[in-house]
Amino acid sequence: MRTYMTMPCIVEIVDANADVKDIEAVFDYFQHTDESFSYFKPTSELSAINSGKLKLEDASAEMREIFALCEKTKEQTDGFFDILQPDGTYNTSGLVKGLAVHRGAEILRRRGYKNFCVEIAGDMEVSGHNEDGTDWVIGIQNPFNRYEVIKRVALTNKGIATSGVYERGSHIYNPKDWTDKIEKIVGLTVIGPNVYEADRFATACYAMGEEGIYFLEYLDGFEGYLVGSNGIAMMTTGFAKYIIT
């Protein structure tokens, strides 16, 4: 395990031919992502854009790609995903973490691995099977008690991401109205075809409040589990197929 972007990062390879150099390659990519896209590090490329020292058109191809993906997500979610902050700066964290995990998984795939898990702070992409030869089992943390798991899901070749209060408290806002506090929900977990897709829609759907679960209901290839501030949970109709007792 390492810490990047102030968050714990885990790479687990089950395949017998696992090489520590390949794990290091994933961690190196996480380090690169942190150095390039950190909203808080003054030395990051994103900070150079936010400070006016660098124009987006003069930024790296990767930075321009991320901005394009963020704009695409904004359009797909009717504006509930927006990296533009009230002070005029940009914060790509709602998308770039999941993308980093996904691209870390892609590094392992290109190197021939079939069975692995890549994770940053609970957002993960799993491939194949775990060390027991079964689907990867992932716990959904209780937003009211960090030591309790409220649901367990079994996944293979999927991504899962959660947005909510959890470790950092309330940090997601409605970009359509920054004065609108999201108070009716405390956690939203999304399962998608990969963690990049799951993460970006988890961020946007959390910003929608209770309506986010209904957005997911009609989003092909995605399932969601929402925990309300009243302790009541709702899930999309297909989420139950992943739940294990």
Given for the second form:
Amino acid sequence: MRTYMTMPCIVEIVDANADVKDIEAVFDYFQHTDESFSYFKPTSELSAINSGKLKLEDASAEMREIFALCEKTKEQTDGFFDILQPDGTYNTSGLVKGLAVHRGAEILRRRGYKNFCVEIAGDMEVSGHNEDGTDWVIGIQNPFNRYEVIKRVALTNKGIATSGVYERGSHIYNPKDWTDKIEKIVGLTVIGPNVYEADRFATACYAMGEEGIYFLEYLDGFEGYLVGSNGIAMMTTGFAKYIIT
Amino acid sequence: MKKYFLSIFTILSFVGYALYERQVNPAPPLIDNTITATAGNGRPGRTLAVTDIVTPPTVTTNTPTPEGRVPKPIPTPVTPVTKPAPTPAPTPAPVALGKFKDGTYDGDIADVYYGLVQVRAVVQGGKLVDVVWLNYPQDNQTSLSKSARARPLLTAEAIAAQDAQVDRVSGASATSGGFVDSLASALLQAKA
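Given the form predicted alone, state the structure of the form predicted together with its partner chain.
Starting with the chain above, the whole complex follows.
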């Protein structure tokens, strides 16, 4: 087994004879993604688009693909996912992060690994089993106390992502109403077929506020756990099957 | 969006109709106020138990009308809407102002252009406290967003600390919004 843990990125391979080169390939991919899609780095390709130096049609195939996926997600979520910021710039991070983790996991799969976990900052994709030979045990962080777990779920071959508030305050906006502070909920965890799917719907459904959990209820292949600012949580019907009591 | 508004408008129509049927006089302002509160939430079809937990009383926002501004007294409502018997109330009974009779009132099934809809109005303590979808088109995915359908009753619970023995923790971190900044610095550490 080999674990590379450099918060917030963790790559853990359970399979025997894991090669550090394979883990580095994942990290290289993360770094490449960050350099292309960083909203803040002036050198990123996304910044070139946002500054008007680069037109989307002239951008890399990868960039155009991401924009297309963002547009698809916007349509699928009734506009609650939108990379267009109030100032006219684009911020793709609500989708790129989950996609990067998922593709990091794909790199490991292509190289023959079966049992591993790839994570960036609380969003992760788990494959096969953990070191104990059981499903991966994932805790849902208490939005009111980051050192506490309020739920444990057992997952294999799934993605899980959480959107919510953190110490510096809410970081998710409602793109349909930028003045909406989404105050009634503090955390939404989504389990999906992979972390790309889980992450983009966690972002969009969080922006829906309390409605997000109902959206997830009807979304095939997804389950959700929503924590309200009053400390009451709601879960989708199928979420219970993952819970470790 | 248009259909969404249409849904809300349909609720308003039915509830208004249901309550109107129970009155001799035109619906008092309370109806409008109450329904606006419901529709202002923008969400059709709520289920009492769940929404009560998560959104405390969004539908019970109608405050008692101040005495001086109250419209004419309202006769006692008598029969349920579903059996629209003539209302025998030529002499308005002096009931509490702006109040409805407690009970559950089902509206008629109506055919809107995207399907059949029916709503139920719940009156408690003289106030309209809930509007529930009894019938709502479920088969037309293109016309309605999924979350706008009838509501299931989802499990709700108070959060509580659990055994912290886990492989990983999923939570909103300072980097979630960005995939930037802290990730970049972390990668530099990883490379070092």
